[in-house]
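Listed next as structure tokens is one chain, alone, in the form predicted on its own.
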Amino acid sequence: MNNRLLSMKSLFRNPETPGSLFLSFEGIEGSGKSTQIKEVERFIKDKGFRVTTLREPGGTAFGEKLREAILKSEAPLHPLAECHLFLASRAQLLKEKILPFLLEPGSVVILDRYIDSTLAYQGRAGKLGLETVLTLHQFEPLNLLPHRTYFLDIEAALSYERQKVRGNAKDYFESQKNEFHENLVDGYKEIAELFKERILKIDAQRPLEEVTQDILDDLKGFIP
């Protein structure tokens, strides 16, 4: 792992917000982070908290303005162009949703990517590097990082049947390149290994109910 890597993450810290949670979840298209969000929400709110779900990029009605933008683009996007409407995307959610909804103790926010995805989708498959990634994200809010980020990893293969059965109109990032597919998955690995301590990585090619038991086993650990 490159040394400069692992230098910035000192750049980046945790809401200052006890007694809250600040969750994400992580994974190329098919993973199943629908799906297992909406497990550990109901397991959440059994357990007595206040749950926000929210998505990137969106949130916020800035943020799905951004989101109609960059997913319906038919014209190719330049992947600084993208990083910077992703940003700017979650720096109003963080502001408007995430971060006021932490500073009330027992609350929790399950956020549909972050940091992760720009740093796989823009960062190594778009080419911009890593680096450049961190270090557009060094400056507050943007430095702030969920508690615990679930990493659902399969691979592209999957990916493209588990497409093909639900039949869905490609977005802008689905209709990419074989090439763009297999280095999205490199970079989830990659990332999942530089931030090991924060990121859970688990096997989602196995059946639902067991990657949903990993992920709730793992959540106790959080959520007394």
Ligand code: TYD
Second form
Amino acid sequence: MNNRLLSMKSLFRNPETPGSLFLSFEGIEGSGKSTQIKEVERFIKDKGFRVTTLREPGGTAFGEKLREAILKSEAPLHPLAECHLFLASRAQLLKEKILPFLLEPGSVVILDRYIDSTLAYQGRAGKLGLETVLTLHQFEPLNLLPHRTYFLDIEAALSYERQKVRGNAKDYFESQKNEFHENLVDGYKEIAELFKERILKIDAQRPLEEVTQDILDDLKGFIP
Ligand code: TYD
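Now show me the form predicted together with the ligand, since the one above was the form predicted on its own.
Whole complex next, starting from this chain.
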């Protein structure tokens, strides 16, 4: 692993309110994030925590406008243009929702995609480079990392199969070539290795219940 990348980890911090937890979910299309997020949300609520579940891009009125601008873009965007739009949405989500929510002890934020999506999609698949994406996150409030990230790992072939079954119209990223998706899968694995103390890589090609069980078993280490 590149030493320069490893040293950049020191630019980041975790939320500091004792008893609060910041979780994110990552993975390519069809990896089952939404299903697993619902299970985790229920588990945490049953334990008596305050929970908010948010998604990126979006989660605020301004962020939802940016989401439309990116995912419905007809023009191919420069990956740096994409990156700045995702970061603008993220900064606003942190300011409006995530940081205020975490201030109260006993609060849990569950986020569907976060910095690792930008590292994988723009950094690796879009070829901006991980270093550029990390550098762009070095200032407040973007330098905040989750306590735990669940990376649902599936191969590109299974992602295509699941998308075919769903039959929805393809958005901007789903319409990219196969090479983009294969780079995405490799990129995510590399990022999971770089941040291995934070990211738990889970084989999500298995039955949903087994994946949920792995996540909940790990979560018990954070939530007594
Ligand atoms: P979404 O419909 O939310 O995808 P999914 O259901 O798979 O999570 O669309 C978000 C898309 O934006 C998805 O293709 C990933 C992409 N994305 C990036 O490229 N960079 C980012 O930083 C983020 C947050 C998302």
